[in-house]
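Next up: a single chain in structure tokens, the form predicted alone.
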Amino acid sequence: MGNYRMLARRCVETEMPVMVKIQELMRGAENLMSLAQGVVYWQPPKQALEKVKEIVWDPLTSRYGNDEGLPELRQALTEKLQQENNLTKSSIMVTAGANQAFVNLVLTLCDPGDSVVMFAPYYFNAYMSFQMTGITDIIVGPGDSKTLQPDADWLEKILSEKGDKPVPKLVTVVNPGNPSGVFVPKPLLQRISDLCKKADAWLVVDNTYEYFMYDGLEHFCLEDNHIVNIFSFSKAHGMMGWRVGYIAYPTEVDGLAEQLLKVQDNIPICASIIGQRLALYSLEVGPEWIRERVKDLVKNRELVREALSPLGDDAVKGGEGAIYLWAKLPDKYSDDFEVVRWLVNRHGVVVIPGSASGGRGHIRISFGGLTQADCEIAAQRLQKGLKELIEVGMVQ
């Protein structure tokens, strides 16, 4: 069998990821409808696509790329951060995909024993990244008891303790977010930044969800020298497994971008060079182009809310962005992953549990993946299974 102890610490104490805990649930079980994974339903615009089947023979899609990302896509890139994002002062490395650009980060601005800050309900794979970098000291932050949002006054005190501890290194908000869907306003998204930057903190906001905005609400970014920015084709261009993402992070910080580097050679060297070309093309199309895309999901985030229903008014958050509502589950089901085991056997619907992002005894419901038939499927389903689990019990 070997001997268990010669593996690295670091890694046998981050958490196994929840996807794979749900893949193997799945594994085996028919006709099963996921509101599960957090994807879109949509492929990357057909004309993007079409190019990249013109290059697969070239050459010099099979070479290494500049580690920081093929030039013009990144002048592409630098150019959609002005017009769209008002980010005028930030340099940008193209990555495998967000998660990718975060661990890039955690390494390149953190010790192993430094103290980070992240916020309940928090994206599950940004807390992996800290737990297997050997960032043991994870304080984890209340949200508003309301709406979710983080608690500025908390972090308040938090940056501000004296003691024999150190202030913490990098606070961590992704906005949109991910697992509620909910949306951190820009006089609560500066404050945060005010009291980082106060304290000589990093503070990493995740974009991922920057086009999957709802009810009139606009997303915004901010930028300073304490402020790294992740951006992800994942999610608004169809490209989950093309594996594409960006950091844009502060110019005039002297030798962020050497150690970013450092970094980047070690993991990927770059990313997938045919993942970058459609990512280039893919900005060709436009904005728009995801937003009447992302118009469609309204009408999936409400038959969702309405499965809901079966846990009261009260019970569900989230949702004024990206692709999830946050639900909480009766009090006597604090075991969150076993109601998802039920869900899964008896009513062939799946849900994440809420543990996964510590938020024990509620449920992740993402209404992105599935098109508006095959969501109202899954929608019925999944508030069958609701208001059986509230009047009877978990019937096996």
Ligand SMILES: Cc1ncc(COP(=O)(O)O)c(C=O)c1O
The other form holds:
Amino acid sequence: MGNYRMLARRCVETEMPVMVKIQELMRGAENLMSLAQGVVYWQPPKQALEKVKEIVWDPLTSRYGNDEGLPELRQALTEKLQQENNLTKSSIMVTAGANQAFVNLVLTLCDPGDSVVMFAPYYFNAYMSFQMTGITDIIVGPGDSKTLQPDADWLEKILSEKGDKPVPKLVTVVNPGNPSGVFVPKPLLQRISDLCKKADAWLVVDNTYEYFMYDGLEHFCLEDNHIVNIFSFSKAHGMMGWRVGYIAYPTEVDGLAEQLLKVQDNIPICASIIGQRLALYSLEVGPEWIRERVKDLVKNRELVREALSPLGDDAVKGGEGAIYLWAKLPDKYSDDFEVVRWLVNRHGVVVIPGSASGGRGHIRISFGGLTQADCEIAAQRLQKGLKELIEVGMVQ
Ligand SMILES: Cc1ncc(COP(=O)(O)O)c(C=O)c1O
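For comparison with the form predicted alone, provide the form predicted in complex with the named molecule.
To see the whole picture, the full complex is given below, headed by that same chain.
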């Protein structure tokens, strides 16, 4: 037996993943309904899965592929980026999901000791990626109290402060957001981008939920030599376990491709070949397939919104995109994890504590992982639980 001091401080001082804590909480509980994990209930397109079945015996499926991704997939993604995202000057690296894409970028763009900026409530895995790569100066900016959109005035101040501290090296935004589902409109993201450019800071935008837009809002991407975009196949194509995502990075930046390759070669070498093939076949099915499924989530969102009504209208924010709503618990319940534990044990429904995203006293509710029929049951339980919480308290 060694001791704790033998472990890397970088890792020891990184938060424990909230999903690991939640899985522990759920262990042994029967008949639980989950509005917790950020997943979708559908599987990849049937046609694509059928095609993948045919290539398992192909020897190439079992070999390593190019570090940056299968040429056919990168070609198809180049076309997709041009047609759907208006990104015409970006190069592509395929990764083992968007989370690995983010770690690649932190390792490539930041040094230990650099400052970085994210906005509350933030995506917990991005926070942990900073922590475990030695970025200890993580500056968390505020969101607007009504809309939760990032506060660009605050960012302007942070990026122009001339003190002993270096200007932040990287700013990151998830659009639409996790854990809030808040959408950052184009003029605001453009302003954030302009501020980053002026300060020589990178802007990393995570577009994992690009297709998950509601109420007529349209997703968009920005492109420039200080912007890197991240994408994922996990939610859109129901491919969570296949682990495929990609980075669209500025081709014109000298040396960026080489540095990214060093990191890639030392972590996955390449994303799984069969996963990349499934991604390619799924792309061939076209984006309409995704949009049809996303359209159906609107009903789930409304069920969950209704379930949150005991907290009051002002308490619930977000949900313009992605698969999340973000809700404030009454002031006396600042220990959100205790409320989550109580909801699990007494009401058989699980959500994510907001403190995992820097939002103590809040909860994140995912409406993507259940079919409408199951979502109805989960939402009823949540509503009953919240009503009891407000009217009586956390009775056992
Ligand atoms: C904003 C965001 N980025 C990345 C990921 C992880 O995606 P992937 O499965 O592609 O690693 C998630 C998953 O919840 C997410 O919400």
